[in-house]
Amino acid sequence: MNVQPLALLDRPVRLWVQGLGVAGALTLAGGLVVAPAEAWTSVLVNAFFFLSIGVGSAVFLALMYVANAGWSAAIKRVPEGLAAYVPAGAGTMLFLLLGAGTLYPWAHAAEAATLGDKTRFLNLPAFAARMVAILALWTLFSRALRARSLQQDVDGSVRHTERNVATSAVFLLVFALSFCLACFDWLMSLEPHWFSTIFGLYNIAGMLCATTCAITVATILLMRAGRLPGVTESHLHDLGKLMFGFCTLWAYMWISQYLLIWYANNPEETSYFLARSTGGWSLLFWLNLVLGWALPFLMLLPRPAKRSATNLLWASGFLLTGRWLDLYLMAAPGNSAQSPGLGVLEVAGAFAIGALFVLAVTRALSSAPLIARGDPYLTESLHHHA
């Protein structure tokens, strides 16, 4: 069994990724001068999208640890590699502090005067302090889980697993609170007069779905490259079940938020959905529900579909696109209320930050064996549903 660390991107592919990243960054830099509102929105959407996959992968690991999910041991280096992006992703979010005055209305005195007591929470010093603290916590926990896993390959001690279980239990509690707070700060405060008590849980559901899709895509690509010996259709089946469950959870949260606000008909709440379900935004609004749930739900419903690598790749592509579109619909209408601005700057942001994500993840995956040979559950995982 070949478990040695191997380079995952050959030189031509790596150069292409780097080139697209540089081109995207330069285009985005020009956009910050020419169309700052659209450019900063693109930075926010793409930075949060890729960071949430990184920290979501650490959450996935934590869930597997506390559940003693032995089946995941053979693929756990995949979420560990994705979680290694968290420090770089934190840097992209901190960059947003430079554009806070453009993105967030509460950063201006005229708008802040209409917010009353909310200004005690929505002000730049408090916003920046919360962002730094949240990103530091996510980085600390994600690095701790990976460091102990790698050390276990060296000494084989089960104590590392026991410590990661305890760390995971604490991390899940910290994450649930901090991620909700981050969503309130970074996304909901783009329209500071609107509020939703389910907004944090809604985004947790979307993050879990997108993260499982990213792990599934990476796992299948590594399997096809022969880098994950012992990983079978049974492992894909479990990932498919998680995708199916999480996308349905997201749809439940979507309909709960939408119907409650629609039924209450409170102008302060309905304004959010009116801006997104009318005019040029209406097509994207309903497309989001189709890509984020309806189509993947049908694709993943049969049991054989969850064991098909090709089907899982297609379903993951739809769900990841739906999650990106969901974030875009949260962020963009507040800054360009007339019609969607999907165009060069949105693509540039995806290229720039996406390239950073790919390079960071492949570097992490290449730096350690892709089979966690010291994990006490590895034998069980390699014989999963044998």
Contents of the next structure:
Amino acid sequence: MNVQPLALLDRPVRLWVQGLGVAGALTLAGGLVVAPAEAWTSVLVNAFFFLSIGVGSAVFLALMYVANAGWSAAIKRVPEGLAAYVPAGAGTMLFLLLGAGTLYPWAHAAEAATLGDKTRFLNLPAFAARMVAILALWTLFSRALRARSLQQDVDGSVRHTERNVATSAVFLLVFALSFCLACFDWLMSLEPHWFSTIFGLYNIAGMLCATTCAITVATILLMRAGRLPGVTESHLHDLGKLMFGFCTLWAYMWISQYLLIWYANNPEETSYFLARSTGGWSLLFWLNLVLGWALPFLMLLPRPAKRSATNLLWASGFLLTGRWLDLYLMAAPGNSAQSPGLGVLEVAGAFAIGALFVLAVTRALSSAPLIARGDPYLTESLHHHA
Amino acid sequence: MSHKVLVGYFDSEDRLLAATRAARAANLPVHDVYTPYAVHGMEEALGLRHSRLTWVCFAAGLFGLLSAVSLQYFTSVVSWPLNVGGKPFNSAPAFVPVSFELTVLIAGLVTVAAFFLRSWVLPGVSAHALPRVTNDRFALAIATEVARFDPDEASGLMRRHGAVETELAEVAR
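Given the form predicted alone above, I would also like to look at the protein as it appears in the form predicted in complex with its partner chain.
Once more the chain from above appears, this time first in line as the rest of the complex follows.
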């Protein structure tokens, strides 16, 4: 079994990623001068998209630990590698603080005057303090889970698993609260008069779905490169089932949010959906439902479909696009004109932060053996049969 | 309809799996296996085809969805239109929860019913299990009522793969 850490990206590929990343960053930097509102929206959407995959991978690990799951031990280096992006992703979110004054209406005196007591919560110092605290917690927990797992490779002690189970239980609680708060702060407060109490849960569902897709894509690419010996289509089947379940959970949350607002018909709540489901945004609004649920649901329904790597790659592609579109639709309409300006700046942001994501994740994946040989569940996982 | 079979009893699932694979490789007429719990890998070892129950489930789900939508359309648009909060009579969002629930309910009930019917597990039907296969024994049954059955070959193969005992028995299915 090949357990030697090796560079995962060939030199030409890495140069391409770096080149696209730099090109994206330069374009984005130009955009911050020329069209600050659109450019900062792009930073927010892309920074949060990739960061939530990173922290979501730590959540995935935590779920496996608290459930004493055996099947995932053979692939757990993949979510650990994705979770290693959290510190870098936290950096991209902190960069957003520079644009908070442009991006968030509550930061403008005229708008803040209409918000009443909400400004006790929505003001720049409090916003920055909460962001730093949330990012620190996510970094701390995701690093702890990975560090113990890597240490276990060296000494093979079961104590690391036991301590990770305890850490995971605390992390899941901390995460659920902090992620909801983060979504309220970073996304919902873009339209500070609007509110939805399910908004955090809705984002957790979307994040879990996108994370499962990212883990599946990374696992399949590593399998095809021959780096994950012992990982079979049984493991893919389980990832496919989670993907199927989480995308349906997202649709369930979507309709739960939409239905109650639609029924109650309060102007201060319906303004959000009115702006999105009519006019120039409506095409993207409905496309989001197709990509985020309807199409992948049908694609993943039969059993063989969840065991086919190619099918899972396609479904992941649709779901990740759907999740990105979902975030874009949360962030952009509040600040933009009547129709979507989906274009150069959004792509530039995706390239810049996406390149950082790819480089950070491949670096983490290369720095440790891809098979967690010290994990007590490894044997069970290698015999996994779904 | 009952079948006369030659049963080999094993004391572990690994031995049963190995014996089943060997029996099929040796072209013995494998009738079925009886185990205390679902043994992973057994469907491949027995060469079972993919279950058709998924199609029953899919069809029932589709039927549930269509009946839920038509029921709601008929009651709230055709038969007894009610103005609820000024919404149109034919409002798709309002139909979603009931459509979802009826899809799941009918798909679930019909699938379970189809399974019981197909495997003939019904009230009043009783069948005796082979001794100890609901506890700690794993049984491999070889059909005896076919031309290619050879008692010595069958029991020899099962003994070679660790059968603790072989005997002729009659099973209901």
